[in-house]
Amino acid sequence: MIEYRNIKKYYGDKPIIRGVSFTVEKGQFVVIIGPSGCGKTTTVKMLNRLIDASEGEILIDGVSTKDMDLIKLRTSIGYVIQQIGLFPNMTVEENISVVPRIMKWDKEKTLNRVKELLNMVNMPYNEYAGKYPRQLSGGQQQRIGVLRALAVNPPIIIMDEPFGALDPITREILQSEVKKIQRELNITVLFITHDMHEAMKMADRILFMDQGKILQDAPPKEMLLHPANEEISKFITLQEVSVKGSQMTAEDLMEAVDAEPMRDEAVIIVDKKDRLSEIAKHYELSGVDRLYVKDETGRVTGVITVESIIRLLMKQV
């Protein structure tokens, strides 16, 4: 687990990061999003101490990064950037092998790992291992950048706008490949982007930052349907991101309530995971003006009215 505890960063007297606190559970894919200059990159660079915090503490599995050996810290965290950063005078195999060599892996173990990784992204060893970066497409170079970060099975990977320079089709393919690898290997990922479409596809959780602060920490659909403030709402609207009505559930549409239905009230209860189409059928067949929503324990946690549905759907127009 990663823990940021009241992290602050100053350059001179100027505050850049203003008391950031959050946790990332093992195996989570957390996307940090926000406008340019909001502090996203500075925040993640403090994890592997490419930048040191001015105040506060960052812990990995309960140990402060300040107390960790710097080389061990950095080799335990994979790092992928938009500029890729492959060594032009090294082959694909040599680029992937950089960190294993630092870790003093033997030749056979390193070779097996290179073959395994290339196979993960459908780049056969015999065809690609001896090529140089200039002989690869942009998408292939970025794949090798990702594989290099995975070489020694790091439990954590930082990805700083890794697909920003790629064409839309290649970007879509790589997003799917990275998400598949992350799930298979149960890697913890901190992923930076300014693209809400990308965040929605990749994230388990999204942290929205601006002016060095976290304005909202929420699952993708929750942030999209219930932005914490007008600034986040405008950011989402400008990028033309929406949730289709068919994707909405009772949990998205409900208004939270603490009280149970009145005893003399005609009651229709739906499950929080029911889709909009199912909810509409309940309205049509029952004739009631409200539906109650139950959670996995059977407890009523919300109510859906015609007005709440219209209000939420109007946000998608």
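Residue numbers count along the first chain shown, from 1. Since this is a predicted model, take the numbers as computed values, not measurements. Between two forms, the rigid core is defined as the largest C-alpha subset superposing within 1.5 Å. Compared with the form predicted together with the partner chain:
The Cα position of Glu296 differs by 2 Å or more between these two forms after fitting on the rigid core.
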Contents of the next structure:
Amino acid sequence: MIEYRNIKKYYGDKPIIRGVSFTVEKGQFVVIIGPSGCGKTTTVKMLNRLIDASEGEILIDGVSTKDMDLIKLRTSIGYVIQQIGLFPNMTVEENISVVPRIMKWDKEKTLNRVKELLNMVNMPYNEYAGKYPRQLSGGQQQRIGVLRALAVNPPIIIMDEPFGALDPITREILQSEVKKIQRELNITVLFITHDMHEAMKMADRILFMDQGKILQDAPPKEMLLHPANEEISKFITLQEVSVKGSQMTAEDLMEAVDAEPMRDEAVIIVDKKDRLSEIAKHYELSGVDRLYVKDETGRVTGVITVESIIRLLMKQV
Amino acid sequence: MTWEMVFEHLYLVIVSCFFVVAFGIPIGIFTYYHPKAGKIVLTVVDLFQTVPVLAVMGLLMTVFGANSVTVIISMVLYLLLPIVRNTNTGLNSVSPILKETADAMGMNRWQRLKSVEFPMAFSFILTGIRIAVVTAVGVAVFGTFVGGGGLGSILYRGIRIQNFDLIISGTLVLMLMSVFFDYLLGFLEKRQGGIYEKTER
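Switch from the form predicted on its own to the form predicted together with the partner chain and print that structure.
To see the whole picture, the full complex is given below, headed by that same chain.
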């Protein structure tokens, strides 16, 4: 578990990070998004202490990063940036072996690990191990970057706009690969991007940052449907991101009302987890103009009307 | 002109270049790690090259005597500049992103130098060595004035007795030597440059 506690950073008198606090559970995929210069990279680089915080502290599994051995801290956090981060003077195999070597793994163990990792992304050892980064395509380079970060099975990985320089198709493929690997290995990921589509696809949770502050901390769908302020909704609108109808549930479509048990028998009550398709069926079959939504405890917490749906759609235009 | 003189000359060039590389690169690395002290060092090294070699040889002769040691020490001092400066420039020109990535992987300073910065700066450093070696061929000519031997004596004698053929033949051999070293090191440099991608875009 990672815990940021009121982190601040100044360069001279200039505040760059103005009090950032959040927690990331083990195995969570957290995307930090925001406009250029919002402080997202600085925030993440403080985790492996490439940058030291001016105030506040960061805990990993309850231990302050300040109290950890710097090398141990860094070797336990994988680090992926755009493909420029591969060492051009090293072969694919040497690049992947960097952290195992720092940790003094023996040769055989390292070799087996390199083979295993290359297999994972369908790049045969015999064909690719001896190649230099410049001999690879952008997508292949980035795969190697990811493998290098995974080499010693670190519990945490930082990814700073790792797919920014890739073409859309390759990016799509790599996103899926990374998400799959992350789920399988239950890795905690801090992922930086300014691409809302990418955030939607990858994140369990999105932190929206601007001017050194977190403006919203929410699951992707919630951020999209209920942006905390004008700026976030503008950011989302500009990138033309929207939630697919098939992903919407009653909870997304409703407008909150005061919780009360419904006595009138004639009304229709749906579960807050019900999908759009089921809700549509109710409308069609019963001809009512409003549906009530109940939560886990059976209390009515919201109402879906044509107006509520239109208002929701308006927010996304 | 004898083969002995040619070998003497080669000896001066190779030994002085060996030492200038052995000292120059660590000094260059020092100036990279300690930019403030490094500025002073670079200025001193700069000064070494502004003083005429012949004067330095004359001065050192009073200490070490008239022999090849005097010549080699003078040459080393004179030739430090290209190597120290190119090592410094090379290390400074390595992409900051790569340096930071090396840190992020958990490399310490020595590992970072050995496996990232030095290899990336190596083609710069080779250029420095190439300049030093080619310069050395010319500078070693002065060795003859302080008893260091080499091809300088041919030129000196040729000038004294105004023997045009002697001057030409000595000069041709020196030029040949320069071209040979230049070509050899240029070849290494090219091969080196081919291995690594030029990362900065």
